[in-house]
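What follows is a single chain, given as structure tokens, in the form predicted alone.
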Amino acid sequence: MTQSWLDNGKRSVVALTFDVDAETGVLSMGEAYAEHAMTMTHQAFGPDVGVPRILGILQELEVPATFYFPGWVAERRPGLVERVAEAGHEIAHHSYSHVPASSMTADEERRDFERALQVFKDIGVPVYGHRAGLWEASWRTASLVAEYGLLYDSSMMNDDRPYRVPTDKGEIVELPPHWSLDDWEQYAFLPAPQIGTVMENPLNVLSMWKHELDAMRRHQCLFMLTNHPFLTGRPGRAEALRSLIEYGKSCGDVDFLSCRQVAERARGDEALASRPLMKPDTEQGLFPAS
């Protein structure tokens, strides 16, 4: 019998993911923001308060999650990666600096990628997957993920189910995210740098995400939720997350899996789509210069 990434008669898989960007979420836009005490403490709320609060909810509801750490954050919060791993959750590679790979040269991207890998090696926590800073992968990123033996990436958006990505260094699984399931667009606000303009009511976000989950159950999709502890770790938002998980569990046809678990299932699914990365062939002079 052919294995499917959707097992046991389930209609959808929920992957709860948390990007523990902390200060890098802003420093990757400019190191001058290190001088902004409010901005930096706003970001520090994530690992210092948000992560423990979210871990408590996940423990109470007995669901797994994947925490994506920039190496810089892991280095500067001794013991935090281990605490998350000891709670039974997956740790994944989220670059070293959170600077978008799309803005780096090939050498810069490799150095940043390798530096993060070394951080996790030194901590002693294995990583199986990768997510580019700001999801801004380059056309080289997938090959790097394959070259260093990681199982999956979660940065690209040309499907709403897992798919295979062949590269010159081997094949990986892509677990596609999307902006509609990201708390950044709903909650992010800072005056400097100017991030977002409206902080949405968590009950509206809950309603939207429940609707998305219902639609994905109908269409048999991967519900890849991306949250940031400095945003969703705030009390009202954390309780909306709790309600969403409770709703998903009540549906009866939804699996809650870590990204590694989804990718391992997908790797064994012979029917999984293969989508080679293809940079658009542009005609010189046709499109505006950036």
Second form
Protein chains: 4
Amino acid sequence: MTQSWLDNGKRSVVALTFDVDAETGVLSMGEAYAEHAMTMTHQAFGPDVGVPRILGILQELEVPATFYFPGWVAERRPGLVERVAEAGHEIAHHSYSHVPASSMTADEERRDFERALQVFKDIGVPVYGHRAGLWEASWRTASLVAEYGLLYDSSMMNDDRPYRVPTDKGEIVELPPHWSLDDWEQYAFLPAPQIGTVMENPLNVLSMWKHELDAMRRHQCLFMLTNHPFLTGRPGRAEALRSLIEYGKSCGDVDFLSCRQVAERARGDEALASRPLMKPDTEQGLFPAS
Amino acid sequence: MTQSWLDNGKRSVVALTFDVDAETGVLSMGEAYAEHAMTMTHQAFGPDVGVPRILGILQELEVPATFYFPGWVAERRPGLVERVAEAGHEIAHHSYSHVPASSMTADEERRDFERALQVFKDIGVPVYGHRAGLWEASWRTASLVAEYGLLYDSSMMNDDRPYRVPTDKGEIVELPPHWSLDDWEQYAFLPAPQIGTVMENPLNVLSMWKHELDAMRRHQCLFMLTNHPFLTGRPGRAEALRSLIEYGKSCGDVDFLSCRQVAERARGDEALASRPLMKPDTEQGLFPAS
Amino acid sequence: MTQSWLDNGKRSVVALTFDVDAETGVLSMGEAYAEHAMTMTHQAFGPDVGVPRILGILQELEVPATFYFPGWVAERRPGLVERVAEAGHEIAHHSYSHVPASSMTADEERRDFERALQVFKDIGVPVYGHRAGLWEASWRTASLVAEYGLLYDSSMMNDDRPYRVPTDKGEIVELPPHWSLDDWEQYAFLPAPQIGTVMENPLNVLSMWKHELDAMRRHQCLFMLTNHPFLTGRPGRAEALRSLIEYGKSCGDVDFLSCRQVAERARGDEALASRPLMKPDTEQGLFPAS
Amino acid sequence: MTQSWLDNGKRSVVALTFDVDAETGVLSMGEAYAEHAMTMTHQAFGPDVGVPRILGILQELEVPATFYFPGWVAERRPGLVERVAEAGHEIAHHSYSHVPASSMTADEERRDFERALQVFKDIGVPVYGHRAGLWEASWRTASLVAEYGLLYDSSMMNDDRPYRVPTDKGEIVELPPHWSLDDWEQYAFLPAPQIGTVMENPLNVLSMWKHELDAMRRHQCLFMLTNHPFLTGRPGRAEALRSLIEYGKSCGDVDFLSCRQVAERARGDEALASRPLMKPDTEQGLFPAS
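Same protein, different condition: the form predicted alone was shown, now please give the form predicted in complex with a further copy of the same chain.
So here's everything in the complex, that chain up top.
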């Protein structure tokens, strides 16, 4: 059976994704930040105020989204994952602790991966895809995703269309994100840990993302938007997101899909590239050690 | 008695706040910066030139504001606090030294807190609320605020409406600020200490803050603006602030209140959330030590 | 024979250049980044997706360009250099490893320089010019460029018109680039290595570069644009580049040339400045050691 | 004799100043940067290409300016200071080495100060004012300026109008600059030393500075613009500067003066503030040592 990831007559797909990192977004940079009360409340805003606000906007605009939860966050906010799922959105695996897999041993990564799976199993929501904390996957991650029967990963940046990844445990689909469609480097600012510089005007971010969507419609790409409720849950940013979605809907040639829907379409699309993921072979002494 | 923090027919409240940090904004990062004459004069601009200019604008526009003073600054500029209070504005407690409470022991935080209270007592102005230096409160801060009989704190970021905080010394009101409504990361720039990157165009900041106010009117939030006279006292920024206030007044559905006024309304509003403040429980070894 | 680098009736020359750094752009900052899968795929986007997209735009607009390849990248993507050359563009020498020459010994720099020359020789494409990795040439670089018979270098920033550089191995032409016409500090963002801050809106970059081109037309300068396919290959940025080229063509007084063409014209233009490149003589103890 | 620093009917004074730091702007951060050929040529652009371009614009618009030279730069470009002076502009003292005075001992600062004076004496141009390298004056600097008979300093930031500074060697005038009217944090970018982040669009900088001038006209301030030829000498920025000057001239209520002219007017204006410069008295242990 052959099919296309892009429906007949459509020119782009928008996948709205929300990484509900909450406190793990900072704790994964150092446990000591737990002492920073303002920082912790800054992160708690995400699940506690941002998520309900974003759910409201998605409901008003009738578009689906995918919410990536670290297992730790799902555990500490009982009922939150269920509430998002009941609103009709997809729940996805965003590690347990949000600690970068690229900094873990193989065993540590596996344990963290399994622990998050168990959290979702205990809650009783199915998960179909994975995204590494900070997108910092290891070279082993795709194989883990395949081994545990998930359909897709969304951490790698070597394309702007879905592609297939062969692994020793079978093939998965990669749904590539990119920093330029992330609210992190546009909006994040904290003194400890020191994050961000200037916080961008949401109207400028809206202009940039509308331009990107237009360009992706021209080039038939996947508009993989990654937002964080602790950032985009703020009113001015949430309203900019609303305007972006309204713009996408008005184009007429854009599909709004969950990641699972994109991955299922992509799995059967033989025209998509197959890109194995391999660590570059670096000659001894060619590059500096630091 | 039940009441609403938001008056009938209003959609948002603007609380204009000015943190008069002066030299403490930098000295709290290291005593050695006292040797940097340019840096010290850069900070002195706040109380010496910025505050009178801002007072003039507030008087012309007939809006109230709240000025947060570190005790150290109040001591070193005799008559300044009185001058601000006589202009009809609220004076609030902004620690003694501006050193982050999150870096202090419990004893140090209490001594710093008490010392500032004594300064305001000696001057003879009542204070009703507190804001931690750099908003870097500790998990003990809310309890101290309650213990010393203050009505509110304004340092935590887990909401964008007032909320109630239960503590072991009684309940206080939290009036949450946020980095996106602060002039610090928009305008601050110094080489030593190294602060800031690009200084934003005040016209862009005005655009962003008007957009935020519009969004907050839609979502019925508290527009808690935090400005620093050493930054916003500069002419182009002060005039952007004037335009923002004029815009808010023209909306017709926005109240301009002092923090005390907001807190008093919020104290009796049982529809507001009650959010205890607790350090997250972090499992040994889950997050990196650094 | 005397000639002018600027054709009769023209007011500026646009040299479109693309540095295809791929993984070397990051590995030259530390071999350990090879473990960062996301980072590596972020860089691989350049040759794998960005270059074909940019070639398409150049073909549609019928303008020539110069592609600078580190030898390492040319080796690891068999057929890529040939594909670019067959599309009618110039191939140029961008070191072997992209490690800054300013951090190498004389021997290391020579070996790296020769190794890249050998790669291009093996592929069978002629190269006429050189650009140091990160533009971080050493004071020896111009002499190496002359010794190996290349026509020009494009790394130095002390002019905005071509100039002639006398060396102990003969004269070369310098085609000066500048950070303000580079997409790197506008668009680059990575957490590890930590690169960049806010990613700029391509529409703002387009505005800035059109303004620069207008100013260069007024002052008769060389518009040396340096873009990286891993950055500008993204759709929104690629379309901004398309708009910039269209604008330049519509001016009527701008030539689009390869670097080799500019250098050949400049070689014969005796009105151009001759600027020897010499390390400043710094008195012992005058400047801090750090 | 009493007079006003602001002429009858005028609302602001524009003082255009250019700091010709050249290589010292970087060498003062570390002598080892002399090995970085690209960085050194990036700085050399200032005196070699930027200054002539800026002189041309000033001549076309018929406005005076003040050029601050480190003595080291004046020595190494024979004839440059004379050329600027012959074009009718003021030459001022910008230290010898551009090393921050705040990092020097009293003896080192005096020797550096005297050495620069000797350079200007040898060249035969009179100097009337001083600006510390990076504006990083020490608490001793104003006294040195008075002791050596100069009229004014331009390094301190505690006002936006001229003011008088009493010292143990007599009174001088301070002409305060500010980071927001400096091209450094708007445009500067280098990887080694690591300087700057995003380079701003000159059209945005023009918008910001026109807004600042309007606000300063409202508040009757001194518009002290500090530009660096290695930055603003680039075509797009130089043309933005041209537009700014044209705008200022079109206002009708703005004087364009050299720093010496402003200082001479200010010296006789008894309505101006007198601000002694004193290191803040910091209590032992109150602020962190770091």
